[in-house]
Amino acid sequence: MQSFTTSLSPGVFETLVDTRTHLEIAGLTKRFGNFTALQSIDLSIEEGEFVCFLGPSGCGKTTLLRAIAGLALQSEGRIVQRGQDISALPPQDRDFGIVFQSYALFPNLTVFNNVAYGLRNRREDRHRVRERVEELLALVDLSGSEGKYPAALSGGQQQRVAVARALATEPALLLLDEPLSALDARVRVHLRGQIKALQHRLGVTTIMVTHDQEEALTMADRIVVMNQGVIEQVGTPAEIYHHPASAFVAEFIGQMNFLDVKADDEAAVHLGRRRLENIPHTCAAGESARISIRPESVELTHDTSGMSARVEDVEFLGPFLRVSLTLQDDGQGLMADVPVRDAQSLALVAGQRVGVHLPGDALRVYPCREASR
């Protein structure tokens, strides 16, 4: 499969990316009868950003995207795009292009006519329409497919036509509603890199809805993690991964260990009978809490004089081994991802006893009242 080309005639789709706010959402609430799908959403999106709305099914991310598009008007709150209040505008009066999970191509129209659809609705000059469509199809590596119908295209090709159609009218905002979820894994990985490169080339402000954390981490400039109609955290992929603001984010993004502890003073907790120091937290002394740590941050050693664990299972995953452990102190389970080069010196096998070190800077503490939300 080819990569997207990135050559455009001068001036086409060029967007000057600066720090101006493109979209401002304030106090946005959406109710369906007695059910509140979105609760007091506040969010700013900057010009030229690629932002992912990430969360489990039913968290409100698609509802928020539809509210931005005017397809599901909010019950309360405001949406401002480039200084214009668009809160009450119908979809056709808002400046966006949208790509759906199901492609939503017209099956009775050729590729050319699908991409040209919005331009013709705007009564663009015939010569300009042809020039525009040809440029866009070249951009998504579908030159020569103008006369084909959607049924003759693969899923990945259909989605690229959908992207070209969404960009045809030069929208200021591109909305992507789980655009890759209907594709097989190999095509999905390939296409997400192409879409990100295309967005970077054009500089168009983009919002993508996804439930796939890997998509969000690899594509987004910033991620908006949502849960039960509220925003849990907004941050760069690195911030979301390394500094999760809540237990939900910690558990939802990547692999994570959670261990039950008791708070001690303001910088220590007890894991079983063992005191772990230099771990700042806001829990009251004696309060039950949970600490989290990524498997790749768990360090295993030959020294079992301190914290130690029994190896229960060793799973080979290419560049690293995933080691399932049971802590000797209190029987809690722990998972460690050990690079192959380190695993060789440890000679890890089931039944072996190993030392365990949990670096303080890799630990986060969550009160049980929060961790159980």
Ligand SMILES: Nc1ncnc2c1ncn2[C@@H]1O[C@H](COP(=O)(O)OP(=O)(O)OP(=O)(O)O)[C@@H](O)[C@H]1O
Contents of the next structure:
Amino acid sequence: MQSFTTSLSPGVFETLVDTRTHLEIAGLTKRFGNFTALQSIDLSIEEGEFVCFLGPSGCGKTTLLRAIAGLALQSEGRIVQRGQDISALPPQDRDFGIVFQSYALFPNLTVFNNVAYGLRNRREDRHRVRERVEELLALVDLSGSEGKYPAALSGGQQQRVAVARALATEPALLLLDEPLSALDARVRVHLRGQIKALQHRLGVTTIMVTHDQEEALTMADRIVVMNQGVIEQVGTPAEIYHHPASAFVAEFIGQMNFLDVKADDEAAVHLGRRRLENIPHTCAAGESARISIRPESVELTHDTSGMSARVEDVEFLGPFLRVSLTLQDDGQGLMADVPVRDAQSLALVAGQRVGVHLPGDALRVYPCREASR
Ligand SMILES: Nc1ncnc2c1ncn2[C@@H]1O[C@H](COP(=O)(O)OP(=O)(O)OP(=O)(O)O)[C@@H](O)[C@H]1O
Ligand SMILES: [Mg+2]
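Now that we've seen the form predicted alone, could you pull up the form predicted in complex with the named molecule?
Everything in the complex follows now, all chains and molecules, and the chain you saw is the first one.
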């Protein structure tokens, strides 16, 4: 097992003497006829990183993954892997293992033969193939399933076989296209942990496509948020969550309130007739803008002398209450997540009036020209 693990991660040693960059994508554009699926993508992925491509359906995640694999040739741009320009190489000459969204195991082959497939193509000797398959199946916790056919396995087990198969030839890069999306919620959460642990152990650079923000936030070292063929933001889960670079990212990741405001010429905005100070922005005075704040950052108080709101609805969500509010000033809606502990003293019931505090450091301002994109 030990020697296997070591042999699967040659990158570790090269990294020390070579560069830290595994993949460099520059100016990558992909058109299908008149339709531009990817527009000037620039992205750099470090050696050993776990990166998630995250975005809504049709934003170009699979297309970008396929371009990296050479399964869809880019219209423009370059892809460099470990210093080698692979832009024009066919898939078989590129160094990756891939797991597709649909399990894509060969249904007529046993688990053993599925995993052995790539190794046999390389004409590895029989003894070595057997040894490697056993090791890989142990790695994904499926020892003993060698003789089974895919149809006799659960969805989660099939995906683990698919991961073992993708890793069989010791690729430097593992590409996963929504590997968990077809599975039920419990299995998905369990497999998340397993895949992440496996990736960490092998140190293999990994790109996983998902449209599930929770999956990306829990698994990725860095998230690439995509929208309509462009990258909106690249960052760690914490950066993406706490400092969304655009209104799109703010809205796509987690729960977010947006309130319409008018910018003032100083670091202030007008929310209805109320002036909120100490909110730096780049808008011109009088320009329409939106401010965003997460429900957990909204503070509710007894003091209704300042900004206040009417409680419309209270939803119990375990450790916290989600409170729907209407701002007294201008009738805009707002959601607040209140820890159960704090909620008790506030007597939150529909119709009740509560004070609202929007901490300046939790607010972000988006110009409407951007917010309406
Ligand atoms: N072969 C093709 N011919 C024409 N258009 C295509 C082709 N492949 C993809 N597209 C288009 O490119 C866009 C991006 O597709 P892609 O499959 O990359 O999206 P995605 O982000 O993976 O979405 P999903 O989450 O639904 O899988 C879509 O509008 C799609 O219709
Ligand atoms: Mg896709």
